[in-house]
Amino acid sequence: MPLRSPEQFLASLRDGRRVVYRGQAVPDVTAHPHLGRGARHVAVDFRLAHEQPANPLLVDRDEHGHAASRYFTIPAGAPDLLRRRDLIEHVTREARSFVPLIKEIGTDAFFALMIVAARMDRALGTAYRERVRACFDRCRDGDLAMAVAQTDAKGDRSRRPSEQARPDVYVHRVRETPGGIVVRGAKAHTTNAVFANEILVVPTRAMTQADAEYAVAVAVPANAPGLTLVASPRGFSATSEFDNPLSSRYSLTESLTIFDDVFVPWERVFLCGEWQYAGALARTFVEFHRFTAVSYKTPLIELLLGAAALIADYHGMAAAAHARDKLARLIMYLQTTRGLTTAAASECRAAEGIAVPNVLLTNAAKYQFARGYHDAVRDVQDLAGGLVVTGPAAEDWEAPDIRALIEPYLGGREGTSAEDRLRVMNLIRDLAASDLGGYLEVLAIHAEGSLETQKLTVLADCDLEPLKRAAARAAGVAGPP
C-alpha cells in the first residue's frame, strides 16, 4: 500500500484501544483536547512524506521498488546512518524541536531484533529472524506507527526480576498455549504508545537462568485485549499559544503500559525464555536508540541557541563580552554533540549485515548532551533575564487598556517591538522555566538511559589494556601485575 496520509494515520488510532488520562478512559485519542494535540503533532512524519513523496531524505524504495518511509531503510553503512541522522534532524526541526518518535524508536528495535535473532537462530536452531523480518515488512508496507516498551517498572532495584516480591513489575511470560504466549507486567516511560499502531516489547536488562520467564520480546497491536495505556499529562499542560508557544501546540506523551494477560501469537514472539540473549538485545537496541536520541537532541540545542542569540539582540547586548561568552559555549555544545554523532555514524561497525553506530562515540555524544544540558539552560536563562518568569500573561496583553499601560515598559533595543520581545521571552520560558522546561531537563538526564548507563557502557566497550601497555612503556615499567 502507498504511504499513508496524516488523516489515514489519525483514523487508524480510532481502533478501540484502552487509554486512560487523568483517571478517565479516552474513547478516541484523536478527539481528546490534550492527546489529540499529540496525535496531530506526531502526524508530521506522515504529512512530510505525503507532501514530498519524491524527497529521498523522507522516502526510500524497498527491495521490490515500492515507496517506503526512509525510517525503514536498514542501514548498510555510514552513508545510511548519516542519512538517518539527517532525516531525524529534519523532521524534528519541522516539529519545532519535538521529535515525533513514532517510527524512529520502532525501527531502532527492529534493527536490534534482526541482529540478535540471527545469532539466536545460528546458536539455538530457532527461526526468530524470519518472524522479525515478517513483522518488519508488515510495518513498513503498512506504513505503521510503532512504539517501544523497554523500561520495566522494576520494583526493588536491588533484586533481579525473578526475586521481586511482586513478579509483575517486570513483563514476563505467564503461560504458553498452542497458538502463542500470554504476558503480564508493566513497562514505564513508553513514548507515544498511545499514538502507535504496534508496540514492540524488548528486555530492559541482562537475565539469568532464573529470570527466563522475563526474557521476552514481542510485538502487540495497540488495541490488544488486556493492554492498558495510562498516559502521562506531564510537560504539556499549557493552552495559551502566546504564553507557551511550544507546549500549547506540540506534545509528546509517555505512558505506563500495562499488560494484563495479553495474548501474543507465535508469529509475533521474538524472544521467549532464551535468557542468554536478553542482555544482548537490550544493549543492541540502545546502541541504535542512543544514536537516534543524539540525532534529535541537536535541533533542541539549535532552538536554545537561536532563542539566546535573538533575545541578546532584543536586549541590545549582543556585543557584550558576557553575552558572547555564553553564545560561544552554546555553539560549542551544539557542534560537539553533532560532531560526535557524525563520528559515530562514520566509524560504524557491521553486525549481521547491518551498520551499527560506534558505541563509544554514540554514548559519548549522549553523555555530552545530557551532562551539558543544564548548563546550556542556565546560560539561556541568564541571557534572557527575570522577565522570563515575571512577564505579563496573555490575558494582560489581550486586554487593550492593560496592554496600553504596560507596553511602554516592555520594549528593548530601539527598533524592536515590545510584543516581539515578549514573545521571545515566552519561548524561552516554555523551553527553560515552564512545566515543559522541567520535563525537558529530566528527559535530558534519563531518556535513553541515565548518565551512569553511558559511563558504564563506555567503560565496558573501551579496551584499556593497549593504553596501559603504552603508558607502561613510556614510564619504563613492566605494567600492571
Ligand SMILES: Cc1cc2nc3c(=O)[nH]c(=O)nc-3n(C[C@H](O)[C@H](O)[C@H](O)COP(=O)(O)OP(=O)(O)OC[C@H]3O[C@@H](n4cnc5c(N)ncnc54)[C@H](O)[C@@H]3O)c2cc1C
Given for the second form:
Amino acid sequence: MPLRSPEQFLASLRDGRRVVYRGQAVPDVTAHPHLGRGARHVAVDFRLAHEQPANPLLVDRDEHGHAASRYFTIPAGAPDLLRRRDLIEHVTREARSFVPLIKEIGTDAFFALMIVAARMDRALGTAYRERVRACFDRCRDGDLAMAVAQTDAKGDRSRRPSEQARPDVYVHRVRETPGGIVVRGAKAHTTNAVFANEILVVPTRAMTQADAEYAVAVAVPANAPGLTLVASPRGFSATSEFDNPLSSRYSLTESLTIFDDVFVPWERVFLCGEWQYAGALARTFVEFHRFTAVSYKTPLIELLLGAAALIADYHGMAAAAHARDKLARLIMYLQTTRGLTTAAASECRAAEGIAVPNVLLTNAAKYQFARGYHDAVRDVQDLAGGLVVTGPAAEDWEAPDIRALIEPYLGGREGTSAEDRLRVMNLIRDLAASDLGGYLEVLAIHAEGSLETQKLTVLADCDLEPLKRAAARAAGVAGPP
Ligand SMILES: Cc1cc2nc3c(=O)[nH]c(=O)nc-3n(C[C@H](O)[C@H](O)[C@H](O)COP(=O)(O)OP(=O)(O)OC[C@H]3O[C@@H](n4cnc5c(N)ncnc54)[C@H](O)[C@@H]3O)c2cc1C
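What does the same protein look like in the form predicted together with the ligand, given that the last one was the form predicted on its own?
Next comes the full complex, this chain leading.
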C-alpha cells in the first residue's frame, strides 16, 4: 500500500472506536468541532509525506524497495538517529511547534520491543521478535498511525502494581484463552490515541514476580471492543485565531485509555507474564522516546525565542542590555537542548543491531529542557509586558468603532502596526499565558517522564567508580575499598 493521503488517514478514524469527550460519546472524531481540529493537526505527517514523496527526509525505502514513512526506518547508526531528529523537528516546525506524535512514539515503542523481544527469545525460547516484526511491518506497510499507552493510572505511587488496593490501576492480564489474552485496567495521558489506528501498550515500570500479571505488552486496534478513550479537553479550549493563533488551530489530545476486558490475539502479544523484562522494556522505550521528546522541543524553544526577539523589536528595546541578556539566555537554552540531541545521536550504542541514543546525554537533554522551561517562559513574559494578559479581545478588534478607539494606543515603535504588535502579543499569550501555556508547562515537566525519572536514569547509567578513584588519587587517599 502506498503512503496514505491525509484524507485516507482521516477516513480510517471512522471505525466505530469508542471515544468520550466532555460527557458525550463521539461517533466521528474527525467531524467533532474540537477533536476534529486535533485530527487535522496530526494529519500533517500524512500531508507532508504525501505531498513530497521524493523528499528523503520524509520518505524512505523499505527492504523490498517500497516507499515507507521515514519514521519506520530502523536506526542503524548515528546518521539515522540524526535524520530522525531532523524529521521530527521539520514536521513539528510545519505544525507551528506541535509535534503530531502519531508515528514518532509508536516507532519508538517498536524499536524497544524489537530489542527486548530478541533478548527474551534468546533467554526464554519465546518467539516474540517475529511477532513484533510482523506487527511493525503491518503498521509500516499500512502507513498506520500509532499511540503508545505506557503510563498506568498507578493509584498509590508508593505501592507496586500487585500491592494496589484497586487492582485495575495498572493494566493487567485477567485470563488467557486459546486464542490470546484478555486485559483490563487503565493507562493515563495517552497522547493522540483518539487519532491512532493502533495503540501499543507497554509497561511503565519494573515488576517483581508478584506483579507478573501486570507484565504485559500488546498492540490493540483503537476500535477494539472493550476499549474506551476518554479524551481530555485541557490546553486547547480556544476558538479565535486572532486571540489564540496556535491553540485555535492545533491540538494534542490525551486520553484516559480504559481496557475493559479487551481481547488481544496472540499475534499481538509481546510480553505476557515475563516480569523480569518489564523494566527493560519500560526503560528501552523511554531511551528512544526521550530522544524523540527533545527533538520536538527545539521547535517550541525556537518559537519562544523568535516571539521574544520580535516583541523586543516591536517595543523598540531590542538593543537594551536586559533584552539582549534575556535573548542570549534563550539562545543558549535552545543550543544546549539541540546540541545534546546531536551528541546523544552521535554517541549512540548498538543493541540487537539497532542504534540507541546515548542514555546519559538524552536524559541530560530532557532534564535541562524541562528544568529550564519555566525560566524561558518567564523571560518571554518579561520582554512582552502586561498586554499579554490585558489586551483587547478579537471582538474589539473586529468592531470598527472600537478598533478606531483603541488602535492609536496599542502600537509599538514607529514603523510597526498596532495590529502586528497585538498579533505577536497573542502568540506569546497562547504560548506562555493561556490554557495552552499552562498545558505546555506541565507537558515540559511530566511528558516523557517527570524530572525525577531523568535523575534516577542518569544515576543508574553513570559509573561513578572511576570518578571516585580519580578523586581519591587527587586527594592522596586510598578511597573506599
Ligand atoms: C501532556 C502529556 C502527554 C503525555 N503523553 C503520554 C503518552 O502519550 N503515553 C504515555 O504512556 N504517557 C504519557 N504521558 C505521561 C507522562 O509520562 C507522565 O505524566 C509522567 O511519567 C508522570 O507520571 P504521572 O503523571 O503519573 O505523575 P506521578 O508519577 O504521580 O508524579 C507526580 C509526582 O510524584 C512523584 N512520584 C511518583 N512516584 C513516586 C514514588 N514512587 N516515590 C516518590 N515520588 C514519586 C514524581 O516524581 C512527581 O514529583 C504524558 C504526560 C503529559 C503531561
